[in-house]
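Take a look at this single chain in structure tokens; it is the form predicted on its own.
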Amino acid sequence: MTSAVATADRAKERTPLTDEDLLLLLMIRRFEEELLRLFGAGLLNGTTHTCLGQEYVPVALRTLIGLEDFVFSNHRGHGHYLARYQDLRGLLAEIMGREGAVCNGVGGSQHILRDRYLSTGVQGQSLPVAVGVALRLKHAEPGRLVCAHIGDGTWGEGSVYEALNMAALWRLPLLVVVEHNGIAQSTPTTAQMAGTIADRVKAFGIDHHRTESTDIGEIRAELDPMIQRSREASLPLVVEFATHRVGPHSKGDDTRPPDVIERAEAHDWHRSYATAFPERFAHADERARSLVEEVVAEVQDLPPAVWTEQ
């Protein structure tokens, strides 16, 4: 079966998504195409890692997780904060170091914190964080939980699994979100990884659950139950989606073979919700990418932002 043909017959059995949903899964992917842009042209600094091929992740969770939950995101995080907050104008800004940036320009890319969410760019670090969070929220505000998104390569890291067996021993109300996109920056997971995710969890008797779809409503209808009982009950669960990252790394360094890429492209999101539903689809495109073009070009006329300690 062809990669055409593969990805138009997972489009016909696409559950219908919300005109907000299918909105923000298109800002998001048209945000991070633009940093791209930026970046090429010479109009941005440091360095970016876009989420692109992974946008359906925050945007299936946004509705399960609350403003109330503490969320830990970590160096590919945009869809993360776009997905809480759709502040395409604030993030912006604080990529580009200008007025109105969420942590006055100081953050950038990675490093962004706002009310109960952070991202960091050190690979395993939110985790022991997240914990302690957690045990926090068991005590002062049942019914509220932590969720900390890692990627495959950061089991590599110890406090991955010292965090795992705090939450488990603790009984701690903590989703850890593992996008497993098959890739370390530019090892392969079947080069650095041993085993399964599935079978590590199950070494601290905390429950995993594996999803491969990218159908919004699907993985909703798997993950609320799961997510509740995590609540109620103040149990740990790591959910591991079986996704893949589109884009490179980090700007344009990307060393996957040509066949990985293709293969990775033949599972976007985006070709198969276009093809389910190309007029809605269309017209929401048109619609986010008027959206970023109008605050790329805001945000371009800005003044630097001005540090202040607060």
The other form holds:
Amino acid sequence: MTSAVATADRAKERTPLTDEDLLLLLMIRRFEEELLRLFGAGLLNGTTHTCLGQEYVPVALRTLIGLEDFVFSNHRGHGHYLARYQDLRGLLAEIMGREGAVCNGVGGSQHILRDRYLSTGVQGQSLPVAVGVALRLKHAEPGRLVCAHIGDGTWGEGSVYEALNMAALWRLPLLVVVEHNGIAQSTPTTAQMAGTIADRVKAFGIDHHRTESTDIGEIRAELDPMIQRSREASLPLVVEFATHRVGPHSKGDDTRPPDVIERAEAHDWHRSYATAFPERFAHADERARSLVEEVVAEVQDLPPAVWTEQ
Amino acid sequence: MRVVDNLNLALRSVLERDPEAYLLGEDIVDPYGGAFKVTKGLSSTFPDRVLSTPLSEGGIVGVGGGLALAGSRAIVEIMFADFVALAFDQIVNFASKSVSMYGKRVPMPLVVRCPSGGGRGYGPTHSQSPQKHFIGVPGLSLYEISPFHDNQALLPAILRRAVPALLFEDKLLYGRQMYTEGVVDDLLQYDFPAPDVARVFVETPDECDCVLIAPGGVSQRAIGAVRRLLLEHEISCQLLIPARLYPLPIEALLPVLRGAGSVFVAEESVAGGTWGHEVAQLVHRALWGELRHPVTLIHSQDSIIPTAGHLEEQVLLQETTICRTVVETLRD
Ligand SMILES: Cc1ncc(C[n+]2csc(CCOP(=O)(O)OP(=O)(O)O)c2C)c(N)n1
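Shown: the form predicted on its own; wanted: the form predicted together with its partner chain:
Zooming out: every chain and molecule, the one shown earlier first.
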């Protein structure tokens, strides 16, 4: 069977998903595409890392991670934020430095703090901090957990291992979500990681689960009991998503050969859902498009963000 | 030639001439060639000695220290200067101390390259000028690239000194042109009154109302200010750009400073404990009685560096800030 046929077959077997999830997936996709377009048109300043291809990760997790749990995000965090808050306007204003920005335009794309959600642009930095938050939650709010997103490249940083060690030693409710997209900026995982994430995690006596699914329902069914256990028994857990970066690392900086990009695209949830539920998909896509377009038009006309709490 | 191309050539010639030289860094190999394309083409020519590394800043600077210890020359690129903080221990507690802490001199030819500075909207963790955090570390030297200093001469000279060094590279400078033949523009010329110290002057280098000292990354803003001071305020200001920031070759600067009696230091670092403080102290000790006013420091605000363009502009050192400070100081 060719891989295209296999993909199509898999697509037909998609478990149904709610309109809300579908819309959210597509909203994030349109938002990210729109950012790249705005950059291309010279309407955005600075940098951005889109989560194209990886939108389903935070969307799948959103019913398993509540607002009382902490989320640590990274440079590729727009999807993490939008899946949690559905706040296109606040995020776009942040990225464009306009009034209504979540962090007054100070943090920008990769430094966002909102309630129990925090992102930072230094790889590996968040994990020990997440351990600190988990330590507090374990005692002050048992049953809550800390979810920290990192990429495969970030496993090069020593702080990751220091954090895993402490989380295991102290039995802390820390969920590390690894979005293993096979590449770090321009470097394939094979050129930067010896051994596997699974074995590294096992060495700390921490549970590890790897999923290749991009199916929201399937992922939730797989992860729900594990995350429950992590909460109830107060234990760390590492969930590794075998995922695919469909877009550039940042903007206009994709040096991957065409066949590698094609392979990533073949795994895109977007195609599978479009094939599985064509009408609902088209409808949701239309809606996502117009929501994003509205927000872009609105935010572009806003005055610059004001920073008072210096 | 653009500054980035000059730096690329300099790295290439080090690797070519010295079969024991290594270049390490994240995403530095082809076809990507580094986040700022400084290393483009090098891994294709020297695949065994130009290595893309995992995201391990502390680790790779340590590896550079090991290569140097074992007799190689090592150059390590930190993708954004902010992340040199992750290598602080290797730089401060290993590489720099090793030169002398074993009671005998240990050669340590290690250069850590740090793309620094803001102005590109990269935000608080990708825009800093961390020079000040490394000043006064025994055994450690700080350099900064400029559009005047030919890196093909500078880089081998740094390696020959065989002490660990940080080389700061302003990100906005990469795309600018190198100056050649002593000409800056229609008004300004430059020369090198001392080795590795570039001087920008109007007509004749012997006369000026004041001297502005700045690291290479501030060149464009400083030159802009010098022009404005001349054209809008009839103030003749000479600009000095030393390639080595620390230890600063102060003796070489004194003749120029003495003549002017008025000294300013402009840097992008945010306020507090900056390189300028070190420069001012050196100048005060040497020329206290001969100065018309204490050395005036001009730098960015006491602030993190925000992302949005209009906020970044409020925080970072601007040409207009330099100009205004000089005018106001001389008027008082
Ligand atoms: C300490 C540190 N080093 C380097 C960088 C620059 N950088 C940003 S993202 C990135 C790649 C990260 O790869 P990975 O963790 O796999 O996440 P992905 O980008 O694939 O989502 C790099 C090198 C950084 N932000 N922080």
